[in-house]
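To begin, one chain is listed below as structure tokens, in the form predicted on its own.
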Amino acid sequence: MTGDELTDRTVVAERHDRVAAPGHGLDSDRRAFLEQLGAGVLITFAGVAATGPERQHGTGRPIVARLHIGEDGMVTVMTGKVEVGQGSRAQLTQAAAEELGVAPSLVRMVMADTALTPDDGGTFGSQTTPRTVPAVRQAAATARRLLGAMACALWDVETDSVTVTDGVIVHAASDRSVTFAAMAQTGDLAQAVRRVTPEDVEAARVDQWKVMGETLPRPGMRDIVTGAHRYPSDIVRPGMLYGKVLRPPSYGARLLAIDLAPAAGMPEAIVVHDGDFVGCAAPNSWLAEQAVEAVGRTARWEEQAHPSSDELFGYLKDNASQGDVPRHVSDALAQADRQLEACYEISYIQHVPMEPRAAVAEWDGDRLTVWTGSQVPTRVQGELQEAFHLAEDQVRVIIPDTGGGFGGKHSGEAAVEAARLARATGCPVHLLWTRHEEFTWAYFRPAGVIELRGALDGNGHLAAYHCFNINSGGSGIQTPYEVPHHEATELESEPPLRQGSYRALAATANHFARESFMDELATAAGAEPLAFRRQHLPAGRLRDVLEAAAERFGWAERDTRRGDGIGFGLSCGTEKGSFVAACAEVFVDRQAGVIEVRQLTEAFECGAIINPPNLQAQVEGAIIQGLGGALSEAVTFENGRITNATLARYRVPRFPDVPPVEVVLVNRPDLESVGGGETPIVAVAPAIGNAVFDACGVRLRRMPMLGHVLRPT
């Protein structure tokens, strides 16, 4: 970065009162927050995205407050990202500490508050590592250089004649030093930096890392373990009421009439009726629920016809958009020595976060503040603006560290419902969805039908490959293998259930289908599955993780471990810029319909590793979650009603279901870091499915697989 770019993009303010002065454009929430931070150095950036109305005078570009260095030496970092258990709070702390040259204990993160933090995009798509970590590193590196330049100006020494280590600026030639904390107390800093501006700012190379690349436990872990942490469902406001909402009896049902009189005998309960929305607020959740049940018994609904889960896959195919196989692919398929076709089916599944949707809404005149659990604060803010016809600066959304998301908390239904009740009652309202509500009314991972065609030439090599994915999506749909003629197309359908994002989106479905089909093609070619993949993979990152997983698993020695009903399978893939491979050992009892996963080994590579234990936890969590989708998780429904909307009937993995798991983290310090929260899930199901076929000769082409072992397809 050049000196001109720094002058254009960074602003240093020596005191909070100057930053918050009239005319700068910061609203009262930001001013109050900066006053709480106290005097110090605030570094803001122009030309990058931000929430709020602030604009640099004369440019129309947003001003973003990213770092504040206080007189006590504490560094406050602002980010719009959310902590939902994936470790972003620790990772971003490491990024700031690394570039500033301070201990991580001196860095505190302010996350996901639309009135205070920049809009760093939603927390999804494994984007925190490749996008927000570099932004924080750049800001911290800029702050370090600016403080060094300020010291040079104050000491009247040459620019860049100082070093910065452990939060101390040192001018060795004159044996002078000053801490960041002391610099934050020095006057006329803004004037000093105008005299001397650093010419470039470079983040530390991987071989220079001291904080990044090492273990940093999640900040606030003690509060989580002891129960002191306040999740969205734990927020309490003065005078707060508790809300409940009347739900329709089935999907698409329309409210025709309702009598609110039964709640009249409950003087502590307030009933709100607005169109199809009916809700109650009361001093406790039990009273609110009693009021909702009382008025709900009087409701008359018009219900709609709705397909069942038994009809799901035919329904998706019947309502799918049309797609054509490209001529070069269809010709190659027709001319090949051998063709194969297969159809894979993917059920709806739920995200099942530990914490269901929750929100607390509070009005102050025409200004609304909502505390909620979401992965996209600005989307929730936008939904609230639209629902209540408010301007952006009238709505503040605060996201405390949240109890899980997995792609399932992008929207703000609970926030809007709580705000409706709060506006009607004139009190803050707390709304917590039940597990049944979460299973029924939150969106699902899309179901899908995946139709595959492949062909082999006379040498047993892939000659052509084609994929139609109906409804579940296009993530990970393209084959990574070398095939002369190939195409993959996503086709839309008319989904019977509400669907949306899920960990790795459709990449899990597409990898399950493709990697299972690769084993089918290998069998047709008379080839061993690992050798067949190596034959069609160029040298590089995907082949490297495949070989790392196979070596750690002991793939070459699997024949010596065989027994009745024991099988071995593998798979590999790439998504979000990272690479994964998995090997599985299973035991299959066909008569009992049992699949027992006895070992899972996975190799994963996402560039330079920032926090090894956190990445290890992410991979292990993805493997366990993938195990549920592979074997047992499926949403069932009939007549517009979810029929397994409880954890007793919806089977997520329990402790006894989890086999020994071995993770191989392939570190690539020569490559940029990318996200690790999603891709590790995609290789689990196909590795298990291929192992089942190896064990008993039955090819399972549906997720989940349990319940289909006795039905060869």
Contents of the next structure:
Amino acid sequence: MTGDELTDRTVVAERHDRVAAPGHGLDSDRRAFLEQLGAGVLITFAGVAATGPERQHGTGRPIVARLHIGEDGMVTVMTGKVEVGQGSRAQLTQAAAEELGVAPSLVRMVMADTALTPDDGGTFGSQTTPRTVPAVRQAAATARRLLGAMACALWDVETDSVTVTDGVIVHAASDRSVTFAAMAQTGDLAQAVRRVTPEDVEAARVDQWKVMGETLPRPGMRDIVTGAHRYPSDIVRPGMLYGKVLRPPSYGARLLAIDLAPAAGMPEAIVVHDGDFVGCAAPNSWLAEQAVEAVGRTARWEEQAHPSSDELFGYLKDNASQGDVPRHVSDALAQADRQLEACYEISYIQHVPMEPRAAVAEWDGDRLTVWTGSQVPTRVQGELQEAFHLAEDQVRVIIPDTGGGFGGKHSGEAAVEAARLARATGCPVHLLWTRHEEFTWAYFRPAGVIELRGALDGNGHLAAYHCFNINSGGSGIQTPYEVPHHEATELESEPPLRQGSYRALAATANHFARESFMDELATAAGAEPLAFRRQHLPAGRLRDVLEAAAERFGWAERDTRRGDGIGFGLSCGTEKGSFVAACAEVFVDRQAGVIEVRQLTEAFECGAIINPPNLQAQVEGAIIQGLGGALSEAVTFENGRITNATLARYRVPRFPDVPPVEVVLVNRPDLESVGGGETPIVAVAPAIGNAVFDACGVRLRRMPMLGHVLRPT
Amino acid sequence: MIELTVNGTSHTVSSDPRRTLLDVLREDLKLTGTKYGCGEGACGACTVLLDGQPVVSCLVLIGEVQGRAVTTIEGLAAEDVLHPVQEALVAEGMQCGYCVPGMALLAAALLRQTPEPTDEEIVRWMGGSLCRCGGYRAVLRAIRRAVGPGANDEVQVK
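Please supply the coordinates for the form predicted together with its partner chain, as a counterpart to the form predicted on its own shown previously.
Now the complete complex, all chains and molecules, led by this one.
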């Protein structure tokens, strides 16, 4: 095989214990593989990568999966994906086990270690299921084919005359069998590779699935329930110190002067001052904090003016990229029988992962290893390279299974800070951000202003629909409804807070606005909300989930449950290739300023389901997280300071806040599997908002929908 | 010097008495199963049992722990035999799992005091523990499962 023959799907095999390597498919740091995996067969699978601009493999193709079959029969799959609770470890284990024909217990996932795993861009955008699962399946199917071909060559029988079950290759005609483990100890792989044409290898059809489509609990749960699992913040290294960083008093504040003398009386604490960076490392975090506080009291800062959350939405509008230029109004809209417009607002919210940013950094000469919690290990690696002027192979980033991400851990701040302290002190340094730091110096889901205009024709059908989203983003901005004239425009602004990714990001804001506005239009048309949506939805996946949710919820019979303050609402939408619909029942007490969700039913469809309980957990989790953004979460700020940077002041959903939740997983074995961790969040807020309107006639157009605004003035 | 018993083992730690029990467990004794979540007693991730009673260890100063007995998540299982709550959490499956040590200890304390709690009692008791993955219903199912068989929601696929 030469480089010219390489295709989108290319396997390269090698045997570790060879001194002379084949002329292709080798990775720069083979020693790391040897140390980690022991002897066996390593198969590197190049192809179309999952996401992002990946580094190129020597073959000119990015590596998307590596697979190692050990002489002990263990299969190790290496993937750049991280596990932050979304279930990637289980699903990728299923993918490899299915295609290799081995028990999941024989599959070990090595995830997100830049020295071992391919760079597939990061873990975001619901890409693990549609991109990485197929890549691992293809690699595993190819490995199975390869091992079979090797056995055929060994026995001198016709290729493809063998079967593989439970890691054993069987040639029934001659009653011979050999295990993967034994195969990994024998044979000339370079020869075998030539016998396999990856394009011919097909992954198992859904109706053949034995492991996929079934339950596989999260691997490693026992370590989690016993406290043995080491999250990034739990990493301990010999001689490790604990770090703290001095934070500015407000956004944009510049350090003018600081006196380190107060720390002189704390011999165990090492203070590091480098430009605007002041930090300390000490044998424990309390000592480090004492020292940082002591020197911090001497610091003089120059602060900047900063808008407050009270003026947020006006500020975003004033600074929109089109300024206050009137929005474009199409002829279709202007000439329609009835026109409606509304403005929706979305507050800043935070991810609040249970584990704040954490890192342990350790230098060995000019080589750096960092354990940290991030969704994008190679971005962290890049930030470290830039901060310390290092080459790629000098920086190793390892992401242990992490305590939550939700889109909030794309960056490497803690890694860089820990590495600065480690370099200055000559010791490994552990840094764990406080909740207050996480609430202040991480990033937020963008706030936004969404201006909507709609028009109805004489028959009460949608004639035109315009959406302008200022600052919160473009995902989910297109309406899925049939409307003759549709415009959607995303406008940038000058965000007052650092903003970034979040579970389903802008799709939540855009769905809240659109699905609420659909009810406003339905009301204007004198139509019932479900009927109005049906009128504008063709038969298909979105309509299917809408019907499924309505049926399970008992939408048609809802009036039998009606009572004082009770209201019902629904919503639906599509994002990242999956489909969702929700129905909500709420109780509203305007005098008390209370919105209580009494029932939330959601139907979700993301193609062929790979792991039903894992999907159920993702959908339930998205619903619960969605309740926070819908009803209680908003970051407030003033004078450059976050004014509710504690869990006591920033309300995320707690046990007693969880309403009865019903989830309908719509399985479509005939369709490709896509991710399910994000989209289920988008339907929650609009279903609740529509139910509130149904209950009391007040349309809430801001997220979060705070109950107190319902109080009669 | 502060003497305390952790998971049945006596320890003597040299520490400023103003440091928290959480920090001493994690940084001095390297018992990292107890998690930091907020430092203000508002999330329950750092829950341990102090003389058998659940406390948030981020609000307990080590000076208060002199002569007392602490059970952390590392000490909840008896040797290799998981506590029923741990068994149930494994069976139920959790998402990121960071809240699990605190949840498990809190639930274990509940079941010792109230062997057959109602759902309402479970929710009220667990109210201080946060799960940002939104796995509350899974935790509820796990606690029910630890109480006894039955009463578990199945995943429904249409």
